[in-house]
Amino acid sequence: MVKDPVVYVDGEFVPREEAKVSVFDHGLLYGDGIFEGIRVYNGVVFKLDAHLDRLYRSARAIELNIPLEKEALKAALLETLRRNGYTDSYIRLLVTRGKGDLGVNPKKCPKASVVIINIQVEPMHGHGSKSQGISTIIASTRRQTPDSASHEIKSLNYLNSILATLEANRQGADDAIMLDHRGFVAEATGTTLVAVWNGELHAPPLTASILDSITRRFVLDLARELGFPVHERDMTLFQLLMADEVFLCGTMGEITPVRSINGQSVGDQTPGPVTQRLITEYKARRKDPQYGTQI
C-alpha cells in the first residue's frame, strides 16, 4: 500500500487529504505566487540551494514577502522529505500572495502562504522516454515577450504553456517547443531545450524568453567538462530542425531526447551519442552530495 503523504501547509505537517488553501487566495484567484521544483534522488535533494536561491529570487520580482527565512524554509522542507521517508522523490515548493479577496490589488493580501507537496513521481514524460525520444510539434503559441510576464520569474501562471500543450495534444505529440516572439526558439512547455550540431552543444539564451534552468545551467556545466563545446545564442527554427540532435531539459523532464519534431526525424539516431553520455553522467551525479543536499 502506498504511502498518503504528508504536506507542509503554513507551519503544520497534515496528511494529503487534508492539505487545503482558501479560495480567496491570489494563487488560485489570480496565479499570484511562485514555485521550485525539486527531485530527490537517493536520498540528496538535488541542487537544493540553487532553487531556494530561485525562489527567493521569484519572489523579490513580483514583490512577495516569503513569511520565512531561507534557512528556515530549507529546514522546512527536510523535515517534510524526513516524515515521507522517500528515497527518490519530487518536491513542489509553492509560495502564494496568500489569502486575501476578489479584487486584484495584492495589499489585499496580508500574508503569504507555504506551501511544501512531496510525492513519488515519474519524470514528466516517463521513463521510457530516456531511450524511446518523444514527438514535439512547434507550438503556434509563442512564449511571452520579456517586458510583459518574464518567464525568469517561475511563477504559479503556466497558461502560456498549457495552450501550448493542448495544441500538442491536438497534434497527437508528446510535447510543444515554442518560439519567442522574435521567432527564435524558446522551449518547451515545462522544460528548456538544447541542439547539438557536430558535437557541439547549442542553447537558447535567457534573453529567448526562457527560464533560467537550474538544470539546464548544470547539463551545459556538465557537457563543458565532458569536452564539448557549448554555445548560448539564438537558434533559428531551421537551424532545430537541422540538428543532429535535440534534447530537453528540466526537474520533472531530467533529460529528454526528442526523436521528431513536426513529424521530422531529429538526427539518425534516438538518443544520440551526445545525449546519451549526458544522461549518463547526469544519473551519476544527481544523487552525489556535492551537488545537493543529504535529507
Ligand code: PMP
The other form holds:
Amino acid sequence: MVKDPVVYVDGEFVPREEAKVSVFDHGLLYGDGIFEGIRVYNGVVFKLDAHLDRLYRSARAIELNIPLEKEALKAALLETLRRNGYTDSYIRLLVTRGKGDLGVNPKKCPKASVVIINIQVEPMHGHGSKSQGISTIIASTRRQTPDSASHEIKSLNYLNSILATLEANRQGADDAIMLDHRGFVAEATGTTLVAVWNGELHAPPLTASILDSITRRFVLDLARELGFPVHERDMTLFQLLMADEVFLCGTMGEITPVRSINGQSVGDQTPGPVTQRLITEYKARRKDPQYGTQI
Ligand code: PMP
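Structure of the form predicted together with the named molecule, please, following the form predicted alone?
Below is the entire complex, every chain and molecule, led by the chain shown above.
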C-alpha cells in the first residue's frame, strides 16, 4: 500500500488530511499566488533549478515576498521528497499571498504561505495518451492579451484555461488548444504546442501568450541536438491543421501526441515518427542527473 504523503506547509511537515491554509488566504480569495509543477523521475527532480528560477521570477512580477531564500526552499522541497520516499512522483510547489482582509489589496497580507505537495500522479491525459494521442478542439476562449494578466507569470489564477477546458468537456474532447488575441495558435490549457511539417518543428513563440514552459525549452533543444530544424514563430490555424504531426508538452502532460483537432485527423499516423523519436529521447534523458537534482 502506498503510504500517505506528508505535505510541507509553512515550515511544518503535516499529514495530507491536515494540510490546510486559511479561508482568508488571498490565494483562495483571489487566485493571488504562484506555483510550479515539477516531476521526479527515478530519484531525479527534473530541471529543479529552472523551476525555482521561474518561481522567483513570478514572485518578483507580482511583488510577492517568498519567505525563504531559494536555497532554503530547495532544501525544504528535497526534505519533503526524502520523507515521502517516492522515486517517481509529482511536486506542486505553491506560494500564496497569505492571510489578509476581504479586499483585493495585497498590502493587507503580511506573510506569504509556502506549500509543497508531493504525490504520485499519472500524465495529464493518462498513460494511454502516449500511444494513441488525444482529441482536441480549438477553444473560443482566447489566451489573455500580453497587457492583461501576463501569461508569463505562473499564477494560481487559471480561469482562462478552465473556461477552455469546459468547452473541451462539452464537446467530448480531451483538451483544448487556445489562440492568442490576434488569432494565432498559442498553447493548450496546461501544455505548450509543437507542430511538425516535413521533419521540421514549428512552435508558437513566447510572445504568442504562452507560458515559458521548461519542457518546451527542453524538447526544442533536444530536437535541435538531434538535427531537426526548429522554428519559433507565429502559427496560423491553417498551418496547424495541415501539420504532419502535432504534440503538446509540459510537466504534467509530458509529450502528448495530438490525434485530432475539431474532429479532423492530424497527419497519417499518431504518434508520428518525429514525435515518437522525441518521446524516446525525452524518456531516456529526464531521469539523468545532468538534467536535474538528485534527491
Ligand atoms: N502552459 C501552461 C498554461 C501551463 O500551465 C503549463 C504547465 N504548468 C505549461 C504550459 C507547461 O510548462 P512546463 O513545461 O514548465 O511544465
